[in-house]
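Take a look at this one chain, the form predicted alone, written out in structure tokens.
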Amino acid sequence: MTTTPPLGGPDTIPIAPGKIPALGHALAFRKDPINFLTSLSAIGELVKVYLGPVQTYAVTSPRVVYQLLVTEAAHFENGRIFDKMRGFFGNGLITSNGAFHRRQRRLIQPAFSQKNITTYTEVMRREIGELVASWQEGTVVDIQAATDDLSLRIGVATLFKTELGTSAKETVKECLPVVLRGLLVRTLLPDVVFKLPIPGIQRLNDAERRLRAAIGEIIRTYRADGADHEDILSALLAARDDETGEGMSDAEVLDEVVSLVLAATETNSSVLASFFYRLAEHPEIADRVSAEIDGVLGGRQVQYEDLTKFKHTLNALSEVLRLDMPVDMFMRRATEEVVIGETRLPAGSEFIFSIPALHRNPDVYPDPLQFDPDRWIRRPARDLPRGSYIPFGTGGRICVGNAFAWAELTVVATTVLAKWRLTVAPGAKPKRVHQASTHFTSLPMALEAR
């Protein structure tokens, strides 16, 4: 790689405050990531900053974080929050690097083609169809826990749409849930510490080998049957690389199920929440999407083809999606010496980055902390700085699945306020933690049929 001469060695890159660095970066960003790294802007576009005794560098600006994600992706791979999650998604799409990584977007991608998604629609208003008829004029349901299992059911049944495998799939589904709460632990604690006859790791270590083996039993019936069933699974069975002729192997193919049913599940629930909790919050904003599915819809459901019908709907889920997206950090590990921003870097550096953060940033969005859907109206996407608003990455390693997750976020929503008014239940303080995704521990809606 050629590097220009940069504007000022490392040793000029502001270090963040804190009487000791490695223990108060740690404990300002487990308390609040997005705050701290939104804070960090105010220091620099490249900070130094130590997370325990790992000392990484945090990139605050769009024009950066686009060059680490595109201009300059060929000289970075994922950081050591990626390695350590290796240990349980394997070498699937959200861990691996290189060229392995291209050769799997290539045979992951027919997947999720136009084609693919219209049949995976059929399945979301099946699923979430059941969960709004099951609701009560009058009652209290806490939606966050709704979400939870409505995207966790939807994965399972678009990954796994035939009968086959039937016990293992509720396997999936008893065990996914644990494997996601200790989805930040596996990350934040040293290996050994999986090693010790610790209850609770105990239990993600049994979670976590029950859930493979059942996924894999699943493959092995997929492969033996040999029927193309129009869901995920069959599709990744089915692909074949152009330029080899070659298809994944069973591993293979486990790794990559693994990584998009974890991803899918946890984001897809935590954005639906938000986007109620928002429209809670903005009644006047929750009667416009409701007029507008009203006039899409008539009554009837939705279907495929009214996905980029619901304006105001995709202007809000898209507003939801920069003020509560639900992943706080993302990190890239350089590979050789690069020139970031101004400064040069040796090979290994470690950049941490929050998405949140840039799509805070009060120079690209006016008034930042308000919840705006307009704002898209006003200044569509397209026309914003690169790397300002990024919900589903950009470059290489944008989101495989992210026409589905638009897929699933607008049938769940239309669906859902074609019927109900959602209000936050009297008394109710709904407080969001940080873990894998941010999310609620609990969101009591009231229920109110229109």
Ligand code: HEM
The other form holds:
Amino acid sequence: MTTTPPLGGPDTIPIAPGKIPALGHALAFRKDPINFLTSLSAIGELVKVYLGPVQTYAVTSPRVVYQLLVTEAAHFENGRIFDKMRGFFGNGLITSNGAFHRRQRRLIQPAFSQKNITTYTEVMRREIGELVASWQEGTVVDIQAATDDLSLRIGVATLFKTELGTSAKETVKECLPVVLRGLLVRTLLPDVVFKLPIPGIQRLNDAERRLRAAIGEIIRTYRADGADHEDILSALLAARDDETGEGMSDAEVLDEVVSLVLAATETNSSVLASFFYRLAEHPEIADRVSAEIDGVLGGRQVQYEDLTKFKHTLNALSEVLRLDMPVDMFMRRATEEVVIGETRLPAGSEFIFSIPALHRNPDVYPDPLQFDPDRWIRRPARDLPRGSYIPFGTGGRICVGNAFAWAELTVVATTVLAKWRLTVAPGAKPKRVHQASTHFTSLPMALEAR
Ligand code: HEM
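Moving on from the form predicted alone, please list the structure of the form predicted together with protoporphyrin IX containing FE.
Shown next: the complete complex, the earlier chain at its head.
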């Protein structure tokens, strides 16, 4: 006769090593977040970790992450880091929970329909076209700074495509980089710090206030104008709930635009910079990708219909999204008692999971640290165990900008490589920093016309 083994409780879960966990874990995390988070899978599927004084459970296996994000997702909300963001983000998609989040997803999803992405692709092509046309043979460009600026321009131009609110748009472009740089500080430091007269803190508060005020002004201008400008903001203003027929208030739209613009910019620019860096490290792959682009485009500009035709480029981008997924860690909090893995845990338990760590799992990815785009030919993502490859998350909170991101990555990658070969500038030693997203401090690359 078989008996079901009893479920464990919090006491059965191993704790990550460290003499004084509250200090040791935080230091190990700060020193090398991916290494620390990746090392936890050797200890167990669920591991107790102290991030400062706060005890969390690190979920390390694809199987249990899938429970958290999909099968048991109804019993979780976003958790601590997101609570801290709410002060500035408001209640947009990134921070909202429960029924309100589900309603907002339904209202926002149509802004990313295939038809709309086709229109946004034209904006992306124009922005990268202008950048590439300004480059000069034989010069060195900081590709991280260039992709940061490009993704910001694309984000703003797809949200607000018209000439309406031009000066407010300039304020958004000016303030957003300051807000993005301050995001980690905002989530780590206690709220009281943001009331102190420290110049850096005041600059951040000021940028956040001006950014929200500028977006609010653009929303009012669009409402008064009433036309469909074929951009994200027009789609948000036109969205109506199928069940109630209601749309969003201006305050709700403002929170959603803040969430979108913050989520859309640094993630894309980090992935793009990593893509050009990885190809520079692997010239034979770069040559193959460039030859494929020549074959598909034959000198013309990329169109929406082309985006799925670049097999090698897409495999290289998939591999960058595996190895260089730019956000180290995500969180959830149980809203009621849950069974996660084989353990019963109380309401209020906080969980962390690391997508880059899942993407380095040697059981799933042979030679996991090797940049090898052909692994996606040998074993496509659909054949991998659930939860093993989730650069855009999975379940009800999967990235709402997933198709937008793929369009931007592909348009930018193919437009650049159709004309230029990029190599790391002689003597440069690019370093990555782990902030709100992981990115290069600078990435000087030499431009050679193809
Ligand atoms: C390569 C670029 C990107 C990556 C790797 C990425 C990754 C992710 C991931 C992993 C999540 C899920 C977070 C979780 O489960 O807690 C997420 C959510 C989200 N992303 Fe992205 N993202 C990217 C680009 C974008 C873009 C371009 C937009 C907007 C146009 C965007 C908007 C959002 C929003 C609003 C959410 C929250 C969704 C929700 O909770 O319902 N992201 N993203």
